[in-house]
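Next comes just one chain, in structure tokens: the form predicted alone.
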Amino acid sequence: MKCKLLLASAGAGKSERIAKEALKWAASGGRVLLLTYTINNQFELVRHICRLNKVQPHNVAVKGWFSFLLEDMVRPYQRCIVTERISGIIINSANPHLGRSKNGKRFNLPGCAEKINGGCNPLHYVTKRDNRAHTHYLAKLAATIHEQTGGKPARRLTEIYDAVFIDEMQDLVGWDFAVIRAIVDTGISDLDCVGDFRQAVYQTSETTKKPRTSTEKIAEFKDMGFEIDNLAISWRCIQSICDLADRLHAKDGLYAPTKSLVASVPSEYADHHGVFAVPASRVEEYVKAYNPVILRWDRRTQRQFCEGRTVCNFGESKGLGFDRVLIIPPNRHAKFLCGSTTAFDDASTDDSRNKLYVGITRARYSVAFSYEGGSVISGAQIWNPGD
């Protein structure tokens, strides 16, 4: 049995690596399951498989995390908790059992407690009206069913598949790790988890259950006996962009320095590549000169300036790559890009820092950011073409 965790930098080619490993298993007759959270990444995995092999082999399955939980871990044994067949899922952006009173106070909705009279309450996990499973509690339901049936869901999984790959594992939190542990305990031939905690801008649920932070997740993987390795390379970004992105999480001490494998800058970008601070008064001029993709926090950010231009929110840009990027930085980002080493120290989550990491690493040849003057982070040039 092999359990591996690969921490892959942005642009390291991890999806292609997973596709190649899956095809190796398939070629030898193995049955392979590829899991990931987002729909976009499911398409990306299939795209890589088909590019390498022309078609997706019959013994390679690609599923979303919620589909996997419902189809493979919950439905086959759900009757121990939910007697009627679960009809599907309902996506929850937050805890579905919390209401809000007229004065703004949160309260628990009646009838949704985890236990009733000492037994499991189905309405903690599914809707009363149409028997759909809440995604917020789907991993918890899977883990509870696994426990109540003596481990049958995970054992069934290993009877179907020889190897399981989990991509974008940084999106998994809380009860998701109970499901991973259940798979580990079966002794499956190969369990391969790949991701980058620095790109954690989504998560499967807004849970309070640990692990939630990068440090907690790595500790959990270590406790489960995973072999942990780094793939600290980038086929996308030039070295100066890699260096800037690395500085965001340097204090964590979890990541090796990223090495760019971009051999050369194409001639059309040779006269302007690297990291640039653009005075706010000259941003319009910069955009006209280089036509970068503009990255922003959300659609409320500088609407008038962004209108009619190629714009993407930080989170939405995840998984994409652009030749040139212009970042419109919110306050914390601006402090960091102006050289502050404490810009994210008082943040309650890693969300802001991770979104900037994602934004910076979308760029192949140039990253620019607007700034109001003063100092800039080491490695950045102030854009002033008149000098």
Second form
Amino acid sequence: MKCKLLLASAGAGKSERIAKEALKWAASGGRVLLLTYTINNQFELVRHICRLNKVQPHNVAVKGWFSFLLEDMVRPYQRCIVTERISGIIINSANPHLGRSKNGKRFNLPGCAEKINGGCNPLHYVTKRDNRAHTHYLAKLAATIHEQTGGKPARRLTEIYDAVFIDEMQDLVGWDFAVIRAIVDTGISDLDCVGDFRQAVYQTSETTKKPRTSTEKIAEFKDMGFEIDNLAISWRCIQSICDLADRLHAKDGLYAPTKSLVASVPSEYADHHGVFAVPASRVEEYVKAYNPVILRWDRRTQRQFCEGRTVCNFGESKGLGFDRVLIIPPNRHAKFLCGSTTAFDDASTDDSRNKLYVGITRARYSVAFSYEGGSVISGAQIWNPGD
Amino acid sequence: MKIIKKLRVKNFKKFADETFEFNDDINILVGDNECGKSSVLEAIELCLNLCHRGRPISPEVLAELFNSDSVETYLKGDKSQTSLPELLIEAYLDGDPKLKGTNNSEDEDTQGISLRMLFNSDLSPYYEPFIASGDVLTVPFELYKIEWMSFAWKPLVQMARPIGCLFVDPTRLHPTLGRSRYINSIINASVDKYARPTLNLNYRQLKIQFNEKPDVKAINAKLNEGHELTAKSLKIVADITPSGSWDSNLALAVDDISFSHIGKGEQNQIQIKVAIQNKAKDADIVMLEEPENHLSHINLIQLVSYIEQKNTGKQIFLTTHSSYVLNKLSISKLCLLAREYVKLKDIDANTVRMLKRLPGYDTLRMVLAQKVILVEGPSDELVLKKIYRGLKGRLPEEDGIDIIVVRGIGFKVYLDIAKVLEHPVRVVKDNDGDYQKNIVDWRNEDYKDCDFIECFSPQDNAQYSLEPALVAANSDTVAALDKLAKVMLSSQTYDKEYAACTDLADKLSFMNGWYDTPKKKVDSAIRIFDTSETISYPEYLKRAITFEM
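Since the one above is the form predicted alone, can you give the form predicted in complex with the partner chain too?
Let's see the whole complex now, leading with the same chain.
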């Protein structure tokens, strides 16, 4: 059994790498399962496979994390906890068992406790009305079934697949790791997890189960015996952009400096490349001059300005690449871009920092951000033509 | 290789709840008429292919599939929604771990597929008025749903079914039962995957060429001369719309005769061979219904040896009424559907080998008959029949008593089968001059604890075979012996040789001496069978043929 964790920087081409590895397995008769968190990334993986091989081989399966949990880790042995067939999933944006009273106080909804009369309570995991599984508790259900059946779900998995690849592993959290541990313990011949904690922006579930932070997650991977590797390269961003992005997580001490593999800047971008701070008053002018893709926090950010322009939220831009980018920085982002090294220190999650990392690393040749004056982070030039 | 290990059926046809275990390679389903052999094949087809004899499942089909007792129970009951009968077929499989899970009626952690036909509770608003009408004559199958899932509880799709079975069913060639579709499935199975597009492409080109032929063009030119019929152009063309794909337009021809017009035996053979070859490689399981149908003995021999040699990599199920098929493919593969389901896999290996080499013996009669009497030769058979007719006025076979002459291979083969099946059997055997050795010891050696095997033989060592026993039974008076001699001997022997003996002792020694050589035994037995005279019969024979009714 080989377990590998690959920490890949943005633009390192990890999806293509996974597609290549999977095809290699498939060609020698191995059966491969590719798992990822988002639907977009499932398509992305299939696209990469088809670019290399025209068709998706019959022995390469691509599944979303929730379908995987439901179809492979839960349903085959669910009857030890939920007797009736689980009809599907219900996507929770928050803990479904928490209610909020009129005065805003939070309380636990009755009947949903984990245990009932000393046994497992099915209603902790599924809806009463139509027997759908809460995504919030799906991994916990899988891990519990695995434990109750003495490891049957993972053993079944090893009979079906020779290798499992988990892309976007940074999105996994809490009980998801119990599922990975189950697979590791059962011994599939090859388990590869690939991702970048700096790009974890889907952490919507407010779980209390560890691991939650990237440091905890890495420790957990190490504890499970994963061999950890870095892929600190970028096929997308020029070096100055890589350098800027790297500074966001420099404090963590987990990541090697990213090396840009972009050979040269094409002539049409040559006159303007690198990192730029654009005074707020000249942003309209800048957009007119370079037509960058505008990246923002969410729909509510500077509505008027964004109207009719090519805009993208940080979260949704994941996986995409643009020649030129203009970032509209919210508070913390602005602080960082003005040179503060403590901008994210008081944040309770990595969400904000990671979103900026994603935003910066979308850009191939130029990243610009609007600023209100004062100092700017080193490595950035102030865009002030004719001044 | 994907195989069925076990099949469980509930409320299907004649089975209320039955489990069948199978062999990995060949399964020879044997049983009396109406015992459900074909139903087992149908259950497999339903569960693996989600169709019934090639037809998709509709409410009408459902009505045919449900166990009639389960329907009856529902109709007699309170007709509540929960009392509606449910049909279940579970195939326990091996070879596809994706199908693994514990979602089956036995909570077994194994691979498999389950098919349930049950009331669709979403339709309960329609059920209410149905029972409210008061006139419920049938189960409302229109309100049923079908759940077809793996034991991992993943729904299955017919286009991508995980395991394929091919059901060779000669009755489907009947013109009214969608004959062409059935032939298409045979054609489809007979060519490999990549041959299909090639055939289709060539067929389409052929049709285009037809339209371009000068003769056709000339005819078309005259068709609408002067545009009398329509202002537009009118032509006779070969239909090249996509619906006309090659497999619905092409037919098989044997020696230039269309497949449906060749002899039934040839049709049968070709279908079976195509199924076994399965060049399309889409069948893991091949099911054959009575392959012996329409075949002469010689053709059957050829077909069976084909099945024997080419079946590798596929699991085969076949039903048969032919001992030859059973013996030749190995009697150890027998799956008997009787009061309970029994497999013969534990039978003595030597017996299996012997029957493969000498497949002509009537082993199936032994397996199927309720009351079996094994005898050594035709004389014993004739005399037993005569005794029975004297008692009942009809022949034993009319009452389900089967007398089997064991001939050359002896009793052992038949008794080995009976032993494994624990099948009641009576043995009428000569003591050959040593009752202790040839009857008592012989029985105890191999069949000591088999109470269901009963032996019948005279205890007197002088009555070493049938004829001396007959003579002994009729030797009380000279008149009785004369009567027997008159029946048994030819008139020539009686007049010239028997008549010359003067007293009883003389006559007895003549009679016993006459039958020392085997020559005239059967002739004598036939004369006994045909005579209207009343003679006495040995006690052991009378006991052997008397059954408590």
